[in-house]
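Take a look at this one chain, the form predicted on its own, written out in structure tokens.
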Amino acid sequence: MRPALLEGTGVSKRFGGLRVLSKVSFGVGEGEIVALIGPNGAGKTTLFNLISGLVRPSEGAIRMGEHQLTALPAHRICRLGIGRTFQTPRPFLDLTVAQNVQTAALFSERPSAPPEALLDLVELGDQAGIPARHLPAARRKLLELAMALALGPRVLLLDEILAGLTASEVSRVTGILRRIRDTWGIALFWIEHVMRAVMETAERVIVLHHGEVISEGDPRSVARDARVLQAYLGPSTP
């Protein structure tokens, strides 16, 4: 594992009496390209909200390079180098491919590509003058995508980015995923449940199982472990 860029020591959050993270604890490096997978219900997008500031952790902390996000609101740590994207896509519906992407990069203070640069990137640069309404879902996805990197972060992270996608549409997006890390050296911290895109695109898995790190490693190794599989398949029968 690399150095730690945005790094989570002993986490956990509950609402009321229920407790749906403990203790958990994670490191992303530069440029590294983390997948987090479990099954429903493990608390993987919880554990994003804590990360973006849209709730607050209530043990633990998180912290990005020298800063922690504690008790940051979500603007300031987007600021800090932290883009995301969500499991179902929120672009302005009326407004163009094009917009959508300014006004994106009007929420930054770092420095990013160009939109023109970031839509081709994507593979939209020839629908920049489309409503987002007329996109079809695997391409609002790309924009939402493309709204992220305007933000200039140095992680991203990304919440099922390929849900409901075509195999060639999980082809197609993975290899933009690596060429955004190949390209800008951005950190991928990767919510997923497409099993052949984590082994081939991930460089390390973190497993979550009801709310807890149940396993951690190369995808092969975490492939194999008898703990991820009995969370994902049930104990074994004799």
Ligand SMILES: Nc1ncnc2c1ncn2[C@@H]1O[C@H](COP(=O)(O)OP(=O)(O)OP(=O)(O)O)[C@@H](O)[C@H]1O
Contents of the next structure:
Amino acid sequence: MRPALLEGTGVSKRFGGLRVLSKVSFGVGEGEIVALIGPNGAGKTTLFNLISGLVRPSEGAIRMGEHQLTALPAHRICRLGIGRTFQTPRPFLDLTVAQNVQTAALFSERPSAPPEALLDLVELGDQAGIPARHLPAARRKLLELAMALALGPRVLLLDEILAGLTASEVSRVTGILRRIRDTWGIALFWIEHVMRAVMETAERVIVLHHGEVISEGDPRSVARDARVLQAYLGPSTP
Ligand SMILES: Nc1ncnc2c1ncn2[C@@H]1O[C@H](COP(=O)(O)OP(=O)(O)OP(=O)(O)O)[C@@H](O)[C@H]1O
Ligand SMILES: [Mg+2]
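Return the structure block for the form predicted together with the ligand; the form predicted on its own was the one displayed.
Whole complex next, starting from this chain.
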């Protein structure tokens, strides 16, 4: 594993009496593609909310390079180079596709490609002039990807960016993700349920189950791990 650019140590989160994350440690190296998988309710999105400063951890530390994130507000964390797309995308619905990316670029304090180039990259260039509310949900995620790129991230947190896509669209979007990493060296920390895409694209996989890391490693070894199979399929019956 490359030295971690983004690293969490012993991160826990409770909501009242509900323990959602328990002593989760993780690392994402510069330019690395790391998938975060696990059954529904495992705590994946909550971990992203902690990294991006929308929710505070109950325990533990998260750092990006030299910077401790856990005391910083979300906009400072974003300026350190952590971009994000959401499980439920929320672009500005009444602005056009292009205006959404231009608006994100206004807040950029880091170098990034021009909005038009980012829209071409996510294959929305031909829809630049339409209001975002006319985009289907799967394409709104690609719009959010372009908006996140406009902020010049070093790490992108992607929350189920492939959900709702057809098989051929999945291949196109994983191609886009690889290009983002290969062209700019941006690390991807990527929550995904589409296992074929994870197996083909991720360099390392972290598996969360009931808020704990139950397995971690290269995609093939994680897919063979009995704890992972049990988490997805339930205990085997004789
Ligand atoms: N703000 C909150 N207050 C209370 N409980 C919460 C809050 N946010 C998340 N949870 C709970 O934490 C647990 C983990 O939720 P989370 O959204 O992180 O799961 P997930 O792994 O992203 O699941 P999915 O694959 O379905 O998106 C769930 O039981 C959820 O109800
Ligand atoms: Mg989620």
